[in-house]
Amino acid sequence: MNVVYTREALQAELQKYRAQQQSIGFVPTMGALHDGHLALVDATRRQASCTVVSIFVNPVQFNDPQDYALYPRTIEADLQLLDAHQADLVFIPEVQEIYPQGTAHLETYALGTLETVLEGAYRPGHFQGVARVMRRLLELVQPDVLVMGEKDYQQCLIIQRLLQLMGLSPRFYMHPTVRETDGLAMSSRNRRLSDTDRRKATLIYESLMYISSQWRNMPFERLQAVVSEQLQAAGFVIDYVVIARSADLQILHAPEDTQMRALIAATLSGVRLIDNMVINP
């Protein structure tokens, strides 16, 4: 496994693979890796000859400077995990490698309504930040295969839109959410939960399961209110509990004959957690 820190070194390594006509798979991460990330690496290895992983905590996608400062950084442990899972190339840039002109006055993207609903509404500017870093990483790596996790479903839709804007067409694989044995979606933020809150956090998964089982039996507004009340009673601060159309995340108020998705964002003791679950009519 090779580890590089600069654009030039990354390009030099990628050129070796391209000279051998090897396909390149890419997994962008912010580090603090867990089994969910490693499942993406394993999936990429099955779909491409060379697996490239980036580790970069992107400052321009954080609305809260404290959240950026507290984001876990575990590079040595991450590299050990990636080596064990046979990643081929790891790119760990500093901020100036990604934003050589600084982070002020950056470009904006026509992301449409996707950046105004749900995560976009509660984290204004977040998806512009995601698009900015992903554009740069995609231009550098030029992958044949791009693998991301379904837990961040809205982000996946944003990246699909960005690919259209960039005129790129890698094979995009959205890997199913990887969960702990009790159902909690794996997330780097989970390690910030106390033992007590970690046990409470499974209520998000249980709430999604409840919505999935009950959406035919009661009005959406009532179902969402019941779930919100249960979460609030357990100590969560709710951003949203919704059922939306999977294709564009437009919030629904009644069932549609199309794939739908239940989505929840809630904060527990200062740790913000998100999860979602598909609903097939």
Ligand code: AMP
Contents of the next structure:
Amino acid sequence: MNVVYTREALQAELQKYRAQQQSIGFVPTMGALHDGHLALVDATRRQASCTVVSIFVNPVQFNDPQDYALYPRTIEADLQLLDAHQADLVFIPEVQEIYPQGTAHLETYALGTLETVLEGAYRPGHFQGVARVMRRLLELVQPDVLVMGEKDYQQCLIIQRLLQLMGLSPRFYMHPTVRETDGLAMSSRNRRLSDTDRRKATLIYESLMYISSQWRNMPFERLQAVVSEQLQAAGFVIDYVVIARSADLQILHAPEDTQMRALIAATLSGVRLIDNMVINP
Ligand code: AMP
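Coords for the form predicted together with the named molecule, given the form predicted on its own:
Below is the whole assembly, all chains and molecules, this chain first.
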């Protein structure tokens, strides 16, 4: 496994793969890797001849400076895991490597309503920040296959939009959410939960399962209220509990004949957790 820190070194390595006509699969991450990330790496290895992973905690996608400061950074452990999962190339840039002109005046993308609903509403500027870093990474790596996680479903839609805007068409594989045995979606932020909160956190998954089992029996508004009350009673501060159309994340107030998805974002003792699930698979 090769580890590179600069754009030049990355290009030099990628050039070698391209010269051998190898297909390039790409998994962008912010590190603090867990089995969810590693499942993406394994899936990429199956779909491309060369697996490239980036580790970059992107400052311009954090609307909360505290969240950026507290974001776990575990590079040594990450490299060991990536090596064990046979990644070929790991790119670990510094901030100035990605934003050589600084981060003060960056471009804006026409991301449409996807940018302002749900995560976009609660994390202003977040998806512009995601688009900014992803444009730079995609330009550098130019992958044949791009692999991202369904846990961040809205992010997947944003990146599909970005690919359209950039005129790129790698194969986009959305990997299903990888969960702990009790259902909690794996997340780097889970490390910040106390033991008590870790046990409570599974309630998000249980709430999604409850919505999946009850949406035919209860009006959506009522169902969302019941779930919100349960989460609040357990100590969560809720951003949203909604049912939305998978295709465009339009909030739904009644069932419709398309793929529907329940999405939850809630904070437990300062740790913000998100999860989602298709409710009519
Ligand atoms: P992050 O490091 O949080 O930016 O995540 C890097 C990639 O891993 C993103 O595409 C995430 O959606 C994906 N990912 C994170 N957690 C999970 C999970 N539990 N299951 C599947 N994919 C995940």
